[in-house]
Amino acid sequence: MKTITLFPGREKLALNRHPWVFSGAIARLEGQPASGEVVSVQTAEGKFVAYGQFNATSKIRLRLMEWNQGSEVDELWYRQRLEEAWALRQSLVARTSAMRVFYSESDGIPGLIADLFGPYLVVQFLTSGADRLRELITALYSRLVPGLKGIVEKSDGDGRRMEGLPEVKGLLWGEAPAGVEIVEHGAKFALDLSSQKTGFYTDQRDNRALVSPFFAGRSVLDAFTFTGGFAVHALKSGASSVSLLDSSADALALAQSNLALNGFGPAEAFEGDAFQVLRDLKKQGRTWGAIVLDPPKLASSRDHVEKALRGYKDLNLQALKLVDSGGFLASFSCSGLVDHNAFREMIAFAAKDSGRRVDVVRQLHQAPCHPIRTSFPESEYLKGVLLRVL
C-alpha cells in the first residue's frame, strides 16, 4: 500500500477521526497512487493515522475511512460497513418504505449514497474511491436487501464534478424501476427516480410529520414542493387547502398526482422562481395560514455562503409578509456550509425586517437515516425551524 505523509502539525483533525484531509496538508507521496486508490496516511514522524481514498484532482486530497492499522480494507470490510448501516435503518421500516440506507462518510465509506425506495435501490458514487467500488457495492447490496428488484445508478451533481468525474446513470442490477410508489407515515407517494437527486427527499420525513399538525384548519403554501411531500401531509393533518409552488412544471405535475394518490383534489399551483413569485403574491394581496420554504442548496462553496444567506433572508422575509397573523412558517436550509447559528441569525434578521413578532416553535433536523458522525460535523447539513408569526 502506498503511503502519504502529512506536514508537521497537520494531523490533529485526522487523528480525531475527521475524514477530510486537504491538499495543503500533504508533505509527500511514496509511490504514485491512482485516483480512488486506498492509501496509508502517516504523520511527519511516521506514526500511522488512517487508511483513506486518494484523489490528486480534488481539493479534498484524502478521504479517511479506517483508523485501525490492523484492519484490512477489503471486501469483508466493505460488507461490514453496509451491514452496520442497514442494521441502523431497520427501526424505520414500520414508518416508511423510503430511506437512505447509506450516507457516505457518516456510515464509513466516503462518496457512497444509497436510497431505498420500496424494492428499488438508487445509488450514487460521488468520489473516485467510491467509483472504483461500483461492482463490489452492487454485488453486496443485491445480497443484503431482502426483496430487492433493481439497483439503479444516478451518479451526478457537484460531488462528481469536484472529483473530476463524469455523470453516470443506468441500471446496475435487476430490473429497471417502473411505477415506484412508497409510503411515509401513512402517506403514499409515486416517485420519478429520474428527477432531482435520487428522486425523493427522505431527510425531511420526520419534519413533514412534525409540522403538519400545526397546519390543521389552515391554508398552506408549499414552496419548492417537488413531490408535494409537505402538502400531502398538511392535508392529511386537516389543512383547509394547499397551494403548490415550484420552478418545474414536471415537479408540480408530480405533486398534483401525489395529492390525488392520497384522495385529495387538485391544488392551486404557481410555476416560477420563488423569489419573484412570492413578491408577486404579496402584490396580489394573497396570504396563507402557513408556508413551507424548502429551497435547494444555495451555497455550494465557502465563497458562496454570504450570497446564500442573503438569498435565504430574502425568501424568508417575503414569506413572512404572506403569513396570516397567528400562522406558521416552516423554513429550511440544506446548505451544509450554512451552520445553525448563521441560519438562526438570518431568520432573526428577516423577522426584524418584517416588523412582526416571530417565535421559534420547533427546531428541525435531518431524519435519522442521515446520521451525524460526531467527528464529522459537516455531515449535519439540514436545519430548519417552525416559526409562529404574529
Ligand code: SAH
Second form
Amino acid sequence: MKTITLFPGREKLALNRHPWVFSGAIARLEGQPASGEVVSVQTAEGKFVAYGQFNATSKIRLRLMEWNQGSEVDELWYRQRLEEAWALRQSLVARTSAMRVFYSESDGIPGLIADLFGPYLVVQFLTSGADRLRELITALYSRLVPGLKGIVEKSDGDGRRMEGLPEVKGLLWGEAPAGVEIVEHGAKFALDLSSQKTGFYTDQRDNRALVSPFFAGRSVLDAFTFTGGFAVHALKSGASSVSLLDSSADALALAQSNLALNGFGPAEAFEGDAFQVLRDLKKQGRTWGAIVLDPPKLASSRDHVEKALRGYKDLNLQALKLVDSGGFLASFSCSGLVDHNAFREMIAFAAKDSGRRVDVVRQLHQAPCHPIRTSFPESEYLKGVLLRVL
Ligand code: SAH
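Could I have the structure of this protein in the form predicted together with the ligand, to go alongside the form predicted alone above?
All chains and molecules follow, beginning with the one already shown.
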C-alpha cells in the first residue's frame, strides 16, 4: 500500500476522524497512487493516521475510512460496513419500505449511496474510490438484502463530475424495476426509478408524519411538491384540501397520481417558479391554513451561501404572507452549507419583515436513515422548522 505524508500540524482534523483531507495538507506522495486507490496516511513524523481513498484530481485529495492500523480495508471490511448500516435501518422497516440503506461517509464508505425502494436497490458510486467497488458492493448487497429483486446504478451528480468520472446508469443485478410502489407511514407512493430524477426523498419521511397532524382541517399549499409527499400525508391527516406547486409538469403529474393512489381526488395545481407564483397568489388574495416550503438545494458552494440565504428569506417571506392567522408554515433547507444558525436567523428576518408573530413549534431534521456522523458535520444537511403564524 502506498503512503501519503501530511504537512506538520495538518493531521489534527484527520486524527479527530474527519474523513476529508484537502490537497493543501499533503506534503508527499510515495509512488503515484491511482485515483480511487486505498492508501495509508501518516503524519510528518511518520505516525499512522488512517487508510483512505486517494483522488488525484479532486480538491478533497483523501477520503479517510479506517483509523485503526490493524484493520485491513478488504472485502470483509466492506461487508462489515454494509452490515452495520443495514442493522441501523431494521428499526425503520415497520414505518416504511423506502429508505437510504447506505449514506456515504456517515456509514463509513465515502462516495457510496444506496437507496432501497421496495425490492429494488438504487446505488450511486460518487467518488473514484467508490467507483472501484461496483462489483463488490453489488455482490454483497445481492446477498445481504432479503427478497431483493434488482440493483440499478444511477451514478450521476456534481461529485462525479468534479472527479472527472462520467455518468453511469444501468442494471447491475437481477431484474429491472417496474411498477415500484412503496409505503411510508401508511401512505402509498408509485415511483418511476427509470426516470432521470431521484426516485423519492426518504430524508423527509418523518417530517411528513410530524407536521401533517397540525394540518388537520386546514387547506394546505405544498410548494416544491415533487412526488406529493407532504400533500398525501396532509390529506391522510385530515387536511380539508391541498394545492400543489412545482416548476415541473412531470412532478405535478406524479404528485396527482400519488394523491389518486391514496384515494384522493385531483388537487389544484400551480406550475411555475415558486418565487413568482407565491407573489401572484398574494396579488390574487389567496391564503392557506398551512404551507410547506421544501425548495431544492439553493447553495451549492460557499460562494453561493449569501445569495441562497436571500433566496430562502424571500421564499419564506412570500409564504408567510399567504398563511392564515393561526396557521402553519413548514419550512426546509437541504443546503448543507446553510447551517442551523444561519437558517434560523433567516427565518427570524423573514418573520420580522412579514410583520407577523411567528413561533417555532417543532425543529425538523433529516430522517435517521441519513445519520449524521459526529466527526463529520458536513453529513448534516436537512433542517427545517414548523412555524405557527399569528
Ligand atoms: N417536497 C418534496 C421534495 C422537493 S424536491 C418531497 O417531499 O419529496 C424539489 C422540487 O422543487 C422538485 O420537484 C423541483 O421540480 C421543484 N423546483 C425546483 N425549482 C423550483 C422553482 N423555482 N419553483 C418551483 N418548483 C421548483
